[in-house]
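Below you'll find only one chain, the form predicted on its own, shown as structure tokens.
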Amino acid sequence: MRALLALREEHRQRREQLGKANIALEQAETSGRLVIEARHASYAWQDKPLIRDFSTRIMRGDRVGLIGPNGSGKTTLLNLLLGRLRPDTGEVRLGTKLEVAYFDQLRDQLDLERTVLDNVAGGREHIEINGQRRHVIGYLGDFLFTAQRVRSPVKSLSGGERNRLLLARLFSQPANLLVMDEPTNDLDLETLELLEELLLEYTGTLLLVSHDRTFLDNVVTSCLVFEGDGCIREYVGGYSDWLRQRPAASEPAPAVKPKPAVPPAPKSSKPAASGKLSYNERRELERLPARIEELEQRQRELHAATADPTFYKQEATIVTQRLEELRILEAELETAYGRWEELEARE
């Protein structure tokens, strides 16, 4: 964990040396004070309860993170909150003057044959951001595109470059409700730092789905946590705040997945009386970052598959298998993180 934090700090210092980018999210007209209200909303898919008796009030300026295993229903909850799905029971009410920008939706709007420049500006040389006229090449430069790269077709871009292009499109749209479903996937650390700065300066309302703990801690002010069997609870603060506030070992156990961390216990039980790591534990600690990276890569692949609009149109057995695979992977990832934190605390 310390190694990752040190790496993030190194990239932050590099960005500061280059100077702060001149980016600002295009702001829409201020929304009403109440943005979204849900009252006793429930929703099931093929008799499986994804959301059960859920109530919340999201006010203007709130920054809400959604936390839960893949396949638990986070995207479904977003669609309910945005009025795109109707709850089976209960109700969801939207506030007034809402202008929504949905990051994940933009993925399907990129024209692979057109250039980066045309995908953002549509042939214009200048765009307007918050009343300021900017040359589109300079604007795209803030997203780490060179003057030469902006003339490349989108089909030639890497995954990280495409994500930066999506962010550039997103930040050029007027919005007072910003919805981001796993925005950090494939982002390099410089772009991630840019995104954090933009979101912290954003005065509208944010709904954010992410598995990036540090990103959630830095950006959100509250979290909606899927705790199993359709139960969703709200906690003040980010991911770390939720970990401190959650009930100990009782109800949230299925969602937080502390129990999967039990299998490695035999390794750590021997030196329990001593704070020092054994030789085998030290080797385990050295290998954990690579293992976590491998698990997170597979997690991103599975998440992309389940996020496809056609995913739930497949046979129920295939959908169930894939969701179960995601749940198992999530449990293994939580176990690895827990073990990493445990060993580092004793190092």
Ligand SMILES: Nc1ncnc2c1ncn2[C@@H]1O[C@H](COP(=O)(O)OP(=O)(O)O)[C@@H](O)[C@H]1O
Given for the second form:
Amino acid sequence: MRALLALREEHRQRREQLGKANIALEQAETSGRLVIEARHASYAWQDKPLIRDFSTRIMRGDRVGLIGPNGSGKTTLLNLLLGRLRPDTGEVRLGTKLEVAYFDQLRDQLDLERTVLDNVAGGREHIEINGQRRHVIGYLGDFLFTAQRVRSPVKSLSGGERNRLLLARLFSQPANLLVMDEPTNDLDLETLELLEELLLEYTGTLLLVSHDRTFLDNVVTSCLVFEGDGCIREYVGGYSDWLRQRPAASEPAPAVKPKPAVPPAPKSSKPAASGKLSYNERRELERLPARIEELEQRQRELHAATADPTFYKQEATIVTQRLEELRILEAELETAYGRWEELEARE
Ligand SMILES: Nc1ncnc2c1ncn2[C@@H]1O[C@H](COP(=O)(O)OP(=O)(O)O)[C@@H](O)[C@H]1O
Ligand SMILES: [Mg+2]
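Can I get the form predicted in complex with this ligand as well, since the one above is the form predicted on its own?
Expanding to the full complex; the earlier chain stays at the top.
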């Protein structure tokens, strides 16, 4: 019981700290009005058409969500839109004065041997955020790193801390086109809400891949949906708007399972807390299935990678990193399941 109370207190304090956090995403000079234009772009991977005759115009300030099952081609589309890949046919044109910040799905941008501080500021004491000079320790404090923690090497951080660090890094870069590929994977609720606030304040252009329905609903203004067989359609609004608008006849495979298969909670166990769910708990509960789905997907990928005979032939640091990530994922999944059962029991 004591432990539970301590946890709650910690949770409350963290929320307070986050409420006070005054983080503004560094915004670069505005880009040209037309940010990206695709005309009849098609792209196939090993004869499988991922993107078929896709046209769109993304204008400055658009906030676009990408929705689709795993493996449908969302990351590939991002690469095409950023000019990192060329379409097989058709064309993609990028606007002027674009400064892109990319939150990478693979998360291999962190230098594990170096400290939190070095990973963000590279030895500098001050960084510029929104035209203002800020002490880097203060800036990292906004992302819940204590002055002591910022001197720890990244390899000693938990999965959640690493994610906060990636966000801190991303938001310290000037950008007028922000690209996030499944950023909500293993973010805890506080960090997710912090990210949501940051994105709502952000006035640049946003491309966002996510399976998190609430997150998309809150953040994006239109969606590109992979409807199968390389067909991508554009819808105005968030995820829920897409669910309402999509034609019933051509239902795509759902991007998010309604609920993951969770072992039923043992009937004898009392819920950890009783009573109706609070607003925040309800939101947390809504998000949990998508989060579990994402964790499981990443877990499957890592399992597959580690099962590959060539896995242990890679550099030792990569092997250690992947195994560590898997371990952290498993712990996080365990926690997410526990929380899901607990909240579900009280609903
Ligand atoms: N460079 C590549 N190497 C291996 N597979 C690729 C590559 N590019 C695309 N693919 C394949 O194309 C499909 C779409 O991949 P991706 O764009 O990553 O999907 P998503 O981001 O929607 O999960 C997958 O089946 C993937 O294996
Ligand atoms: Mg992807």
